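Here you get one chain, nothing else, as structure tokens; it is the form predicted on its own.
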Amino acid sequence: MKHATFRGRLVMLGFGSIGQGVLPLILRHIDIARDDITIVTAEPRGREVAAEYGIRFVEQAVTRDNLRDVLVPRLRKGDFLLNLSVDVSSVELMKLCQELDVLYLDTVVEPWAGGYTDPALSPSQRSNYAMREEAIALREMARGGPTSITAHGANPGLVSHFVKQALLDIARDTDAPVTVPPPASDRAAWAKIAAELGVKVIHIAERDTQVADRPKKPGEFVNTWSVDGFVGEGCQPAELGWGTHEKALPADGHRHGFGCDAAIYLMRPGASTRVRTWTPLEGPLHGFLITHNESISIADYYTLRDPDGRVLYRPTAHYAYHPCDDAVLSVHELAGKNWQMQDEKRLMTDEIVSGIDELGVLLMGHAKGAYWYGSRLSIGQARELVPHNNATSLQVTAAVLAGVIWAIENPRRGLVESDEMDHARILEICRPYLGEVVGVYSDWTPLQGRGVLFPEELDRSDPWQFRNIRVA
């Protein structure tokens, strides 16, 4: 099915695993001339994939100094800049696209090179919270202009649409009075639904079980998606949206002192912070509290205020990520080297022999306890569905495709976050590529089985306190 027709030019900035994986999807589902697509990337990786599809390939890094020189000649009014790069400022790219009247999408708010780990910046200044605040500050300038979708991959991105569907499922199953879903632009209506259902915590709960035909070796970082991206965000402070049900800040928790105030950060890297969570196939597990844009945007979007602006309700929201086992070993080694990257990097692709990526959202605290809604996609399914993808990348590339189509269908929306898009349309486009999409209720709480072998200080009056979820 061709979901959209696009007669402008498409520039793909960056062509790593996600770029290579989304290209066949774009050609499959968008009516666009191949001669109108150009790939601009900093490294030769992917050249053979571009050649396979007959797409122009330009190997050139984009920097602060040459951004305009590289991109302006390749973009004109009505074109599309699909930003899948690292080390290029998303904010500067969005400003350029507004100036040139060009559509835009990225999967993460990316800083210039070194922005994630610049020791001259405070933890707050190099947080995803600060980067998101810089991005959404463009709203007024972009109002009525070309659509710029920020942070729309799998997570952030797809998971925001999972949250809406999960809320509607819980409302249906608890006979809550939600007959017609509100439009995505009605943030207060969606926040009221979450508040009235009693949702206290939202985890992006993910377990990746993909295994390669050869194990990680010493001095090597192995992952099923961008190694640089994972290490960059893993070395940022752990961040989470901070709910109104929480009784006290963690001892190492801090507010930012600017912006929407929907989130806090911990004075430690996300890759060394673990939390308790649950997925249907794995059951209870420990995940890394890796900072992600959706932890903040979801908490902000579902904030309910009184007429005077006082916060009445907000859920705690954060990522709880158990990557593939070789990536866990890689993180352990990285931490032991005081967060200095290993000399070798390996992105698992053709060598994967088995496993799935179980990616969803876990909504907790409501009348039915906990509800996980999401995608279970195996490596075998991913390979059958789309070339140049593994299970992890296809969940991202399907969401990138859906975001591009949504922007083409809604070209004058200015700056847009995932939570502000039509979840039903996005899921309609993504669903054929997500494997088994399921919703599962559970009686799991972070208190189950605790304090048996060793005493613990727990808040048994409210299982959903962060102090119970965090692994000490």
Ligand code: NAD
The other form holds:
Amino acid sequence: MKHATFRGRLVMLGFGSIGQGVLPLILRHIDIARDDITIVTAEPRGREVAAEYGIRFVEQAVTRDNLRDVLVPRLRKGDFLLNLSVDVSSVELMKLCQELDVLYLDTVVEPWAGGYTDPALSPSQRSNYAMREEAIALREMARGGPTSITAHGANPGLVSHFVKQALLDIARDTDAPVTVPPPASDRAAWAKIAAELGVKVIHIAERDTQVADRPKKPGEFVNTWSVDGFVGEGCQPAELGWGTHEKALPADGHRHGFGCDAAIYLMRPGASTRVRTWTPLEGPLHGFLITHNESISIADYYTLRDPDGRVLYRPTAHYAYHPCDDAVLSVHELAGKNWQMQDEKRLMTDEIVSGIDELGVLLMGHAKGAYWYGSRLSIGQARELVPHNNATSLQVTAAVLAGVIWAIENPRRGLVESDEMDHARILEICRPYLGEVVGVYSDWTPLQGRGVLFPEELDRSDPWQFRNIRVA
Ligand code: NAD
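Other form of same protein, the form predicted in complex with nicotinamide-adenine-dinucleotide, not the form predicted on its own:
Time for the whole complex; same chain goes first.
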């Protein structure tokens, strides 16, 4: 089914696992001439996939110096820049798209190469908080301009829509007075729903069980999506949206001292920070507290203020990620080398033999305890649904497709974050590609089974304190 017609030109920047996975979806669901699509990417990877679909392929890395020379001749008013690259500044691309009157979408706020790990920057300066602040600072300049969607993949992206659906489900199941969902533009109304339901903590709780026909080798980093992307964010400081129910800042916790103040960072990399969480198929698990844009955007969006601007309510929000087992081993090895990347990297594709990606949001602290809402997609389902995808990439590429369609349908919205988009429309487009979409209640709390073999300092008066969730 064609969801939209697009008569402009589409430039896809970057053609790695997400670019290659989204191309068949775009051609399937958007009425666009193949001749109007151009891929611009730094390496030959994916050339044969582009050829399979008859799409122009330009091998050209974009840098600070050549950004305008490469892109300006390829973009004019009404076109679309779909940024699925690493190492190219999202903010610079968004500025260019506003200037040229071009629609834009990316899946993360990406800095220039080296930006995640530049030792000349302070941990706060290389946080996602700082990168998001730089992106949303374009809001005023972009008002009334072409739609520029920042950070809309699976997470960040799709999970923001899962949060809204989960809130509506909890409201329904607890007889809370929410009949008509407010429009996405009404942040205060959504924050009020979360506050009144008593949601204290929101995890992006993900367990990836995909395995390959060959194990990770020593000196090799293996993952089900961008190795560079994962290592980059894993080396940033751990970050979390900081809720109003939290009693004390962690000993290594810091506020940024600028911007929206919805989040804090810990003085350590996310890839060495673990948290307790829960998913329906896995049950209790330890995940990495990897920094993500949505930890901050969700906490900011669901902040309720009094008329004087004082914060009345905000949930704690963060990622709790158990990547595929070979990626866990890869992170362990990487940490042992003091975050110096292995010589070899492998993005698992055709060699995956089994497994699922269980990706959802876990809302905690409300009347029914904990509620996980999300997607369970197996490698077999993903391969049957769309070529050139694994379970992880399809959750992302479906959301990229939905974001592109939403931008075409809403072309003059300026800068937009995922939380500000219509969740029902996005979920409608994504749902056929998400496998089983389920909502499951649980009586799990981070206090279950604790302090049995060894004494632990726990806050038993409130299970949902971050100090109970963090693995010490
Ligand atoms: P990948 O590593 O497989 O591919 C990256 C692509 O970028 C490659 O084609 C590479 O050639 C290209 N590239 C690198 N430097 C470039 C440059 N200077 N100019 C032009 N192209 C350049 O990565 P991926 O798995 O496809 O992920 C792409 C992006 O999407 C990453 O930023 C990643 O963090 C993000 N991502 C977001 C989500 C989400 O859910 N929001 C999920 C997965 C990936």
